[in-house]
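Shown next as structure tokens: one chain only, the form predicted on its own.
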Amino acid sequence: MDVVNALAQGLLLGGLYALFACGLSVVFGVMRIVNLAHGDLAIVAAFCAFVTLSATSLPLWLVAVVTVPVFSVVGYLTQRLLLQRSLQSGPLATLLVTFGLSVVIQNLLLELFSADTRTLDAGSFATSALEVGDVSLSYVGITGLVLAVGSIVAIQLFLSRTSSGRIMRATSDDPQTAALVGADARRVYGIASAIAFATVAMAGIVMAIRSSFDPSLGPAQLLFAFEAVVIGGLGSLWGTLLGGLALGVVQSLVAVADPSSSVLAGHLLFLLVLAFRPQGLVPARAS
């Protein structure tokens, strides 16, 4: 019993994981790019949902729900005025300009917060559990894991179903090309970014819900999610999803055995994959 409920654990552990990576996977498959702010972005979203919970009486749920749109404007407005100049002079350019703003933004939280650790008030849904049979679930890792199916469901049906998402898609290919028929590349990316912005805030808020948070936390988050899109396949976002899950259950299962090595265990598989299977589980051509 204790190896099934490790399964579960595992599984919603990889649902956060995808959550994180969701964002990165999405940036990445349009703009062939590595954000190294994208879990310090998450950090942020902890700390906004954090200042507007201890400055105002909102529920959390309202909270969330005002966070992540805002969070997707600022998505927007950073590709637009920040990253379009340095995707102008090449690849190198933006990991440099988003390492940078990796260490600002660490740099600033650490002034305004200190590094003293804190979490997200969520009331009795933080230690609510749904049990089932002998193995408990709880409610805060099963919304992680129903919102980055459900954000992956909801960016595959817009790259599928609208006309922007199409442009999108486009432009990931032959941006040349989409742009001889009238896509303007710095939209499409800016749209982009907002969505990676939007699906991280959500991540950080149900990690900062889940366990504590401080400034220092996002290249360990950045590592987690970057570790997820190689696993599952380079810009598949279904890929993305399962390598997500992967590293959660093989995280939850050594821990089980050894909980010291349950995060060297995600290296070492992250690792395999890229020994053997290079182009991740689900390839993205296969998504």
Second form
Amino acid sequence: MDVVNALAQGLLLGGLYALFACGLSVVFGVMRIVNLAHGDLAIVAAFCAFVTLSATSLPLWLVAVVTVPVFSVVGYLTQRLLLQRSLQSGPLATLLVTFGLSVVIQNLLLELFSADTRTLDAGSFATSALEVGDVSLSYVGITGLVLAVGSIVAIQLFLSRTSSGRIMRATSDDPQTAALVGADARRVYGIASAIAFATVAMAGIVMAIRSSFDPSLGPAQLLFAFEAVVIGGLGSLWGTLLGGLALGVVQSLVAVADPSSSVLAGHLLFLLVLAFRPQGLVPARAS
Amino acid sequence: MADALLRLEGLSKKFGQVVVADGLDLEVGPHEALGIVGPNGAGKSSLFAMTGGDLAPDAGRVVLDGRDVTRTSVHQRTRAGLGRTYQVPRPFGGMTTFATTLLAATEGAGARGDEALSLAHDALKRCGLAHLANTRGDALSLLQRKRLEVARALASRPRVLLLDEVAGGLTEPEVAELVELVRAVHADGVAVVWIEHVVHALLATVDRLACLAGGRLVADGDPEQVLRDPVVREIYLGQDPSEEGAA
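Starting from the form predicted on its own above, please write out the structure of the form predicted in complex with its partner chain.
Full complex below, order starting with the chain above.
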């Protein structure tokens, strides 16, 4: 029964990893940028929700519903004003810019909020769970998994069914040819960033309800997200979902035997995939 | 020519010591078909790259339909009516040919709904790709990829079509088909500028020929006269350029 429970908890944890990772996957797939500030953005979203919640009497769900679209607008602007400039100078420049952004965000958060650990107070929602037999599924965990699957389905539908999505696929395929058919790459990149920021904001808020957070947590979140993307296969969103779930399940199953080896086991899975199946579980072309 | 559709004014570009354009002036009228020949390294592809917006000139202007587009990006020039093919075809590997031309119809030509669908379909049909509408770019043969280059450009409803060596690597019957296609496009009122080594294909299509060498125009005018020009003949090392066959 321990194993079944661990499996279920792993899937919930993996859902949160996938939610973290899908924005990273979109930005990499469309712009070939590895956004090193991705994890820190989640922490920013958590602090934004935390401040709004403390300053107003709004319920948490409303704060979340407001934070996510605000973040997507910030994402669009960040792309147009900051990342677009660095894109023109090659892949190394984008790495340096996002790394710099990560350092600046962490230190700003530290300056504004100190290194104290916080939690988002979600009342009974944070502690109650759905009991299925002997397995207890927390509502927060379920929310993370549902948001992850929902976001990925929505992004896939956007890519395959809408004209903006077709332009995005074309630009990801070959930006020069896309320009030749009249597609404006900057707008496409802005939309991709908006999607990434929206999903990472959701991930940050869910994480902040689930566990405590502080300004230094971003890089660890980035690492899990990055591992989920690579395990699943670069450029494939379904792969990212699968990669996140695999990471969560492995961490959770190993924790049954030895809790202190749980995170290490996830990293080992990542290394094994890199060594024996570098294209990932779901190669991009097949999806 | 005050009513030139495409005008290049004093275009200059250097890569270190290599001059690819040296004060180039060129005008293309609204219903003209202009062929451009020249030895390798003459600056032909750079000329198209600067016209299309991939390459910024060191000096000079690109004027499309009376509007200075020198500082505009590639997609803006496509929307302004400039169609272009790449010398080495670059299809969208993961998209069908129809999705590709549909994108050109909606983004490049600004067509919507049924108009965009029929524009995308017509472009494929004219280029003999209608039966491959659901085939992905990465599954096409070289000839099909070259046709898709043209179809993609046509679907963006260009007023000027820049063709970069589309006949290279094709067999004689394939070149003949291509000539028919370009003639038909030109007959519809689209201005054509065609860079090509397969000179007989140009002679069957264009009403004006220019020869480029060292980043300068060394001859420009009636195709037969340009080919008889002693300077042009010397550039081709004493060969008769019209005897160059399909590579």
